[in-house]
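A single chain comes next, written as structure tokens; it is the form predicted on its own.
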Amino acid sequence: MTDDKDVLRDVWFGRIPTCFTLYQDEITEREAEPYYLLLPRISYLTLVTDKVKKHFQKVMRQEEVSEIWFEYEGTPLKWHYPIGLLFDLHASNTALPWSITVHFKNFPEKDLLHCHSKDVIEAHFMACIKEADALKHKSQVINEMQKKDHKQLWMGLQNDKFEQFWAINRKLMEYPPEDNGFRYIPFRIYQATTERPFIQKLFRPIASGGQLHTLGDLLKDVCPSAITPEDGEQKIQVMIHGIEPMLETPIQWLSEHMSYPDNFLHISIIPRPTD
């Protein structure tokens, strides 16, 4: 991959200032103060909120505490989506800090997966990496790695160790020079305005004529309404890691530099604010 290490670093260290407050109907023994945290965009809510959980459990009766879950303005937040994606999709045009409500009761079974331990997060994360490598390299790279390499990817994410993670992840971002790119680009497109969880299909980074496909080409192919509005006025934003990349950006470059640690490009399509 081309060595734009500063981009990788900026993506890795992206943070969202967040204010956690306890849901008003939770029964507490004394008033629950809000809890403030800088959330890493690339991580998962259930991986980085142990302190939040402990903070609120202090004011609650133990019998009132069951599985913790999070909500923003009435929307339960899926822990298996990266934090940055959740913010871009649901809250990117709101004032900071991001205000998240904490619940310990009435787990929304229809909306959320259970997460009883860090092992569940690790299993989800590794499944995504394996799926991404199946698309990029027919699984050859991930299958040639040893178990300790897989563990190093996970520990790098869990402990927020950029160098530790990228020492291994670098191999997942390489390809033979004669190929000019991956076999297919691992991506998922999320739309704030639909019930469908996400769009995902096979898309090659290089056109049959040899030219590089761009983000605009991907959207044209997969989600044409995102870039060709009916009345000509652009009413949506295309967000990755909180920024709007230019549509002319080669999708191969984006995949190498702006994928989340699970090796997927998580692309949010959201209504443009009308101010």
Second form
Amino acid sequence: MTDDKDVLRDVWFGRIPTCFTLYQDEITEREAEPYYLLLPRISYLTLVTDKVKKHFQKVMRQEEVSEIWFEYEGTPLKWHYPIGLLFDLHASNTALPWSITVHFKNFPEKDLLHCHSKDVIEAHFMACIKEADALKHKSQVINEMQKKDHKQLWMGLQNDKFEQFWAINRKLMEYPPEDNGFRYIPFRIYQATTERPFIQKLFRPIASGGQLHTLGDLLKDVCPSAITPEDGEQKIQVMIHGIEPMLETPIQWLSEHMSYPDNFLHISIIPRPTD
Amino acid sequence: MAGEADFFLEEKRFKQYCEDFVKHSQQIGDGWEWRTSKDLGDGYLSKTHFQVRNRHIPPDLKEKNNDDTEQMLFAHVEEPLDDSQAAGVCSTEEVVRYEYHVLYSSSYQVPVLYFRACFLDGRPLTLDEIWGSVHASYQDRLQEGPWDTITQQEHPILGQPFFVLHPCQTNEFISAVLGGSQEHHRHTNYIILWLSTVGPVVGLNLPLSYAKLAAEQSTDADLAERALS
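What would the structure be for the form predicted in complex with its partner chain, rather than the form predicted on its own?
Below is the whole assembly, all chains and molecules, this chain first.
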């Protein structure tokens, strides 16, 4: 029987084979070859694409290069969403490698946040962790930690160090013995078809009678339109880290084992492929 | 900090305070409206106005400034400009269109101020320009930890980039204003108190007449309670 801790490793080390191609209208001095990279599902585009940037800048003139941004089939990719979420939401049922287009001009101000330095990514990452702990523990655990512990979470992510990260993160996954779980579950549900970027609400992992709420309970409560009746065929897929967990899975377990490093469960609802 | 947890706001109360706020805004022509999202029924307060900014650095600030960033200061305009007035402004000044939204954060149980700003030609202000325009009295706090105060974030309902005044700071400001227990202030319009405190940080001012609304609600509610007891 697989140990639950193995799930933590599988989530951390998930990778997506990606092919980066320079946008055809970018002005180059030589032809730009595509660049192939295995992207960590749990990280952020602007954190792991320094090599991509260097590769394309080599064939461009300095004055043609401004802030890098990424696009998939016409959709600007939000760097502040974890890579795995972007893939599940936009490309999970397409053939690998994931084909991403690289831009250096015409930054889409109305769609994307700016990311001028790694500090911006760190600030965003830490803000998510803090918000998650506000939901789980009324911020008590994160506020009790020292600055160096916060730094260790970020460094663990940045340097892909599972042990370093989880040495601190395990404290964010604990709860008082008298409770059976967190106060509220940090989650966001994404559907590519809506204007609203995601749904986030207060949701308790334990029912008043003491039973564990499931993934199915969460979906019924938060976006009932997404769940079709049990006897009918599910027209949609509920995806986390590239898999469809059973709807009977306790949401507390999912929160402890399948959250992203920012401590949120990022859940994609996508159309089920018809073939 | 002790007492910080006291200043939370339930979502139903938030909506009620916003409703009262909009009613008063309509009475005095202050331009706020409530926008409801079609899918989930949640919503937010919204106001758009234009401000004139003078491109100059007063002598005392010039000494403090040791980098090349131009300090853009507000000339506070009594009446917000409408489109026709904005076009008439001369070229040594710049007109900036500000859009303010007040949303509710269920994670922190506080209201949150989102805003965006752009010049008339559509060019959005950068984060540096926004930081530079923060009111002089808040500049020290901003220098200490800019990433804890105003950052660019995705609007949770519209999905577009906005600047956000970080909710952590809300508790700091509000604790100073609502010094007593929440019980004592249970009828005070939290939104008016909160917005009048945090708004000026980012160039948003509330006319004094809102204070009347806060006091009225307080008095009416107290009278009602005394009559019942």
